[in-house]
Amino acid sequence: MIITDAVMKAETYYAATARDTAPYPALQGDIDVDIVIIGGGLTGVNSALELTERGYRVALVEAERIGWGATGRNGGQVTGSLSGDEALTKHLRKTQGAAAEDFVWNMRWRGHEIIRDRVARYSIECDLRHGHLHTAYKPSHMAELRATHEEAGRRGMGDEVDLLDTAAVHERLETPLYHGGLLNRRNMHLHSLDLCRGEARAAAGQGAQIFETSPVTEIIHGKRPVVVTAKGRVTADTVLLAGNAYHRLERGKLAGKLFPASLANLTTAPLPEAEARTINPQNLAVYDTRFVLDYYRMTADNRLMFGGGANYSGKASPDIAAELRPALERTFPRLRGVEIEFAWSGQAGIVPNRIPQLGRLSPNVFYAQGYSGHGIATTHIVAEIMAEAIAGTMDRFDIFASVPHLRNPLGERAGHMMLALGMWYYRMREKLS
């Protein structure tokens, strides 16, 4: 039978199918730490792992459950695309002159150092699949893949890296789209709920204190901050807020420097092993190369899980499994009619020049946030930074602080507005060129 869009689950596939499912407890009383983390995504939760690895006293509060928002809800791709790349090394040109383009390259593949030596030391069971295929929609994007894939030669990994034709492209992909493609054998893809839990599980038996079910309701700044909730208080020496688009905290400080969009996915329900392997016999993940792209990839229970799109209202989508369904099966014919089971949203934290904003509200303060979209390998990276300037060593930490960033005066609703006609813009180029 098949399921109609208007009654899919709501449930997320990474909740349906995580393997760590134990709670932490909520947050009850008053403790003292050196420091304390606001947000249980990847951000905070590898920035507690890095921490209590340095020997750190180290709480973690979070307002709903570990990988609750968009770690749990993301494509699960793990690619060297880091937001806000060009205008990050045209900002750094003026201070580093030719290494900006060194810095933000190895930049790039950091995150998928540390994914690896994570999930190697701590046995974390992750579907961790590598392959990755970066596609191109139209025959003029296949410049921008040639001087991708002729910038990796240059930088020795071209034995890791395939420009492809068309051929190439659909003997990978049984689909009638694309003009081609890079393919990666570094970049990789994996069940991103089941890589966060695990590294909580890390953190905590290095000592990290986490606690779930505990939304922070203030932040009170002084020589030692502290952090409210409901029914408890950590005392610290540091504090880093990690909750991207998902807090409201600091509203003075932080308002109109992050816009939420809201980014759709769907899974089917499981293939048939020989269907799975005819329209991915490779199992590559995908997007190409539009500016408002399609994502998808297959999971390790033979799902097709499929996102695209950004809505930028602020709004969530009313159905989402209607609303990808035209996408995945232009891309997919074969999969025309195909039982959708799992259709959910999440919040992307956006920056207008996309470079993530690393900063301090106060001397021992810190915040972290705006992926833009790039948050899985992005939160690594961000986390081993922030873990760095809370110890004292504030060189790389101190390049994105300086990094200057608009904000928009007039309130969410108009930025989100205005994000939404720089799309339009976008989306209405992209048809014409």
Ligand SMILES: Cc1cc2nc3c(=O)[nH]c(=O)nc-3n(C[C@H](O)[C@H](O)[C@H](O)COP(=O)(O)OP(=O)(O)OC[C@H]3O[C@@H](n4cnc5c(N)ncnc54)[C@H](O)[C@@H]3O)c2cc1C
The other form holds:
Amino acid sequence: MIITDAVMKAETYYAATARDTAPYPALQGDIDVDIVIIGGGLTGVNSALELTERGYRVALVEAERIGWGATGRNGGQVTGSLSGDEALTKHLRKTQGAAAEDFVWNMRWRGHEIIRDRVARYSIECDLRHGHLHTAYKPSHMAELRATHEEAGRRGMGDEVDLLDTAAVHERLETPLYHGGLLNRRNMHLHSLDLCRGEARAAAGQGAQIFETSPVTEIIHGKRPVVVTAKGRVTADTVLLAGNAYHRLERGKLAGKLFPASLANLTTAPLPEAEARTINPQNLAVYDTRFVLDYYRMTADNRLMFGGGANYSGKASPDIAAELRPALERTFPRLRGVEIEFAWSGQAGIVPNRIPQLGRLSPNVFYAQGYSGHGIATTHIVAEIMAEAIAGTMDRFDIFASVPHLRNPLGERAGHMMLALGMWYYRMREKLS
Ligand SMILES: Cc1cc2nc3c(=O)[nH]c(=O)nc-3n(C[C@H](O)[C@H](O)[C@H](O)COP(=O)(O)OP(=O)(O)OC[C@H]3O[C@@H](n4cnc5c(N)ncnc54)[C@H](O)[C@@H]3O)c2cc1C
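One more: the block was the form predicted alone; return the form predicted in complex with the named molecule.
Time for the whole complex; same chain goes first.
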């Protein structure tokens, strides 16, 4: 499908308010580069930027528009929640001992540094704000937040986090919910599509060739692999496949490794300034402690952005606004009946052990995918690791590539059913605890 500017604008809050909507051309004819990247979300765009900054000739080929996938549909929350951190620590302890904890802790915050640096260096306007609140949905959930608070203190981050009791949370959010929370001033929120398109513009400024509306239909493996689209071909030394939950390439090796889950999100119409300051006076991004959680924040034009739930069948809900409204109104009773202006869904790549999947399909064809519903910070870390690997420094890539991942032999349909069953089990366990 060719996505015109008008279609892109109509679909999500992000597309409707994006600052840079100027299109990139479609790929026409044959070109030759050092590295070709498939997929123009945060993973692909940041890998392109990292590699052009290192002096490589890079082409990036996107099926729709830059940031069209999960990147232009997410909650915009930049948190230190590296998905699969516990499983990764456990895996690494076998070879690295106590250093495993340090590796994972540093990884959790590296994405924040990269984002802040990019935004400053390339003057990317993306409504970046600091401040995040992780709220305890049940009193028993405070134990987890207390442990994170203690760890942050031990690791020299104590001045950036505060443990809040119920009253202190209610000073910051006009809601009857929650039993305390963890306030984190290092975490951020931002306009994810503007960040991605700003980073793409920076990569193009450094010489990357960017193509939109050019779905890749095939990767021809070989000494110099070739990426094929309807009207062109890119020959390169190295390919990076960064299509995440949206692509259908390389089924032989990748089918059954990643499960697309459909996540829902919406924004209200802009709220009057006084109302916005009443429900969330410090403009914090928020998510709660449940396994399938609600997440929300204010946008720069005073809308409430509110997301939650997940559909593990991989199919989008037919009426996202109706599905999310009860949770929104339970959270902020004063917004009962509020107008919902944009409602949309996006595909996130879920991995059973939640550890991002980095690997190779052949010696010079790499892939990176699967951030299990997180990813704004993680994609920036992963892009750095992929660029390092393509440039020949394999240490961090090898750590991820060595992680064993389950591959569902029963095909994707059965995989969705198993995932849905697993999620149902966790939700029930949470309800009963
Ligand atoms: C509703 C929702 C809310 C979320 N909220 C948050 C949040 O608040 N915080 C957070 O950290 N993370 C969040 N995430 C997760 C985060 O958005 C993703 O992890 C991240 O954007 C993944 O980026 P990506 O580049 O790997 O994939 P994507 O952004 O999905 O990009 C993949 C791209 O590949 C392109 N593509 C696919 N096939 C082809 C092909 N054959 N040829 C060419 N191009 C192709 C697609 O068109 C797409 O643009 C959320 C996700 C969703 C869906």
